[in-house]
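Below, in structure tokens: the form predicted on its own, a single chain.
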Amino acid sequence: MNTRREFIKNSAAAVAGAGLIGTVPLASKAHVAASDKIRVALIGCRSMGWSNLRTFLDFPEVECVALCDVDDEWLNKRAADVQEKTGKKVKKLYKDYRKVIDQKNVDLVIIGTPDHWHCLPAVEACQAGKDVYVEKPLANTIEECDLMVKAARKYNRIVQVGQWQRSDPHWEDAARFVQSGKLGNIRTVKVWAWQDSKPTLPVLPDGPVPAGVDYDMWLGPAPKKPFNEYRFHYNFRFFWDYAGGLMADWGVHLLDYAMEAMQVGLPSYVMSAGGKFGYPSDAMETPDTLLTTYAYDKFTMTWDHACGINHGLYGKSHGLAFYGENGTLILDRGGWEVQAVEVKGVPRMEAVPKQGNTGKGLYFHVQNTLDCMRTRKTPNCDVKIGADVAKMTHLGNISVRLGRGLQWDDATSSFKGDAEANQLVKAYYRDPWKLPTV
């Protein structure tokens, strides 16, 4: 597993030192020939595949050669921001992905689109020879998971998943003052996303498709259902046809860590609770407050999210906290910090200041991606590790929507003794479209 130290030393921070990694410059935009060009096609282009594409169209090294989406407004606009970024016209507009795998000559796929488009055009992406940053969580189902690693694993192609912070160096020395030992015995971790930018949806009826957009392309293996506008762009996540809800939008960051830090991977035991607490009449498939306890032979963790409040742990929005028998470590977006645990006014431990961010933790995980492009190592988010935390997140609501604890088989990739549980693993693919054989 790549480290934040191979991190730095294959990347420009080196230059800096490990101490000046928040004042690396960024990219130049100096010439590269024709011949080192790295093209990279984006399928997805409203959010967060916009934000990677201008991300990897900050490297001289990269040119943008196709665009797709199925909707012509993004479509359009992004080509048209393309354009004023690099000066140059983006030649291939597509609102078949399909047309991108076949263009021969796109080195890199980016894909952006909801989570239950993430598989088909991944693993036709490495079939056809082409690398691919993909966004998290990397599928919607364990089944869909277990096939894009497959997939890059015997087509040998790079696969990044777009969990940046794997990039971003105060979540790595964080993981590594855990794995230090002076926290003492570590006996539970707590994360939470406490997220008010995920409002109530209030229930809307069903409606027209909108001009320009290929309404049964966007929906792909997705159950055939009529166009509404709380189904479609940022709001698909709440719906289980498409995503995992705020578990597993937030859950892949934050659990990522923590099974990073504590050196786990899939627990052998889960247990949710939850439901639409907070909003029970709007239209949000997914629990608006989800409790999930994960079982480890030697600690427990535990996932707490809450949509449409903020004042979780510490009074953050978000964030991981380790409890040892000398100290906890509190770790979130900003930084970390570590607060000692006293014991008749004597601390067991040296508290840790807050120590911060770089601010650039897309930008070192693009850097990752292109540099992993030309060498073939292992990115800092390789497709198992998304794979591996993606899973996590689906266990959980497995839990919660069946209602009860569920014990998992990691060398099966199945649960034991549940066939109920068992069917909730698997991808069903509205026809035509088929899952993909690897």
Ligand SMILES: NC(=O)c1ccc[n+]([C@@H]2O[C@H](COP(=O)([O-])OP(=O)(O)OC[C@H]3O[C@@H](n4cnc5c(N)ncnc54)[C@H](O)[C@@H]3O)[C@@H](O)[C@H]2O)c1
Given for the second form:
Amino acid sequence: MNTRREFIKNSAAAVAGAGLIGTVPLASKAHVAASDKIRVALIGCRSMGWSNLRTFLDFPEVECVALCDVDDEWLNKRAADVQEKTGKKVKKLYKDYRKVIDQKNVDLVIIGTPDHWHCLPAVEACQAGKDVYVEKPLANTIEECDLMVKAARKYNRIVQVGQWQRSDPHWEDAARFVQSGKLGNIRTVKVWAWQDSKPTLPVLPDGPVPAGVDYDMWLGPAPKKPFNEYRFHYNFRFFWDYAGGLMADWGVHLLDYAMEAMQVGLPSYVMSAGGKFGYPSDAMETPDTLLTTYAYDKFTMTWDHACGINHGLYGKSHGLAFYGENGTLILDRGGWEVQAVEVKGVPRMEAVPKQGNTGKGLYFHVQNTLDCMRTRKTPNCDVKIGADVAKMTHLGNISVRLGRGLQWDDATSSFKGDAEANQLVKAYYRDPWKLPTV
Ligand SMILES: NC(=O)c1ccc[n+]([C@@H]2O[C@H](COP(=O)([O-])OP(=O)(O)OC[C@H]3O[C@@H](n4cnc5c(N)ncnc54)[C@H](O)[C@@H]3O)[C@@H](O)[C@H]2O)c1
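Now that we've seen the form predicted on its own, could you pull up the form predicted in complex with this ligand?
After this comes the whole thing, all chains and molecules, with the earlier chain placed first.
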């Protein structure tokens, strides 16, 4: 994982790189355009893909050379948005991502598709010698996560995962405070997302595919199912074929910093319980309520999520709390603070008042990506970091799906003595799609 020192170094270099366009020598002309322009293409344009591209376009060296979406509505809307922002027309618009991979003048592919559509384009982009900015969670299965790390390493590509907290300084500051030892012995780390922004998902009848949508391509390697609005844009999050529910959606952002602050990888044991307690008969497949315990040698880590209610620990809709014997560090997107433990009215440490955020995490993350494309340094959220935390969320989800605790063996990337659980580690691709070989 990146150290704080590397983080500062990378950020400083990125700032220099952003301010001195055209004067910063490129590490390797083979990696980015000789003109110093960085030519990007976006696959999956509707929501987060566009947030990413829009931020990349805030940097003057970036040029958008292609857009790809299976839905004409969003493809055309984003083409107009790019033109409005840059004054330039995007030359290539595609519905098939393979045309982006084949396009020679693409330096960076941004992948903003649903989770089941991250692995194939990312691996193929690496194989074609392009760098990648891929949304989180890295992939929808553990097998795909492992494959994507392998591809990035084999083809020596920069693969930045969209966990932009990795570039937002207050997260790093909080992690270093946890590591300072001032909290004393940390016994428990609680991580939660309690969100009333995830309302019930009403059951709807299957319907016709909307005009202009290549639905078979949207499904891609996922099983064939009739079209239904409740599984489509945005809502795919709550169906196992495409994603991993609130656990995978928010868990990757937050559990990442639990692992980073505690300097641990995957646990040896996971146990989840939960279900559809809030919306028993709505359309979601993934649990609306989930509690997962990850076992480590010297402490426990928990994940706790609830859709549709919003009074998580400390009144926060998401966060992490590191419980030490001297104090508790509470961290979320807004900042961090430390509350001292008091024994008989005597505090065991000095409390730390609220430390705020910059509100520019995504901007810094994009800046770090551009810097790493030039220098070939490891990005702040390297593919291995994205893989480990995506796997962490999949462990929790597999445990709740099977209704039992599971022993994890990270060396073999498999569960110990549980064939059924190991079936859920694997990716199953619908013909004609094949899991790429690396
Ligand atoms: N980093 C963050 O903070 C953050 C925030 C939100 C979403 N995300 C991630 O971004 C990804 C997309 O989520 P979203 O909310 O933007 O979804 P969305 O449904 O709004 O957008 C996905 C887009 O991808 C398109 N698409 C689907 N399959 C495609 C294919 N094969 N080729 C080209 N286009 C295809 C869809 O038509 C749609 O336009 C998810 O993995 C999600 O977890 C990250």
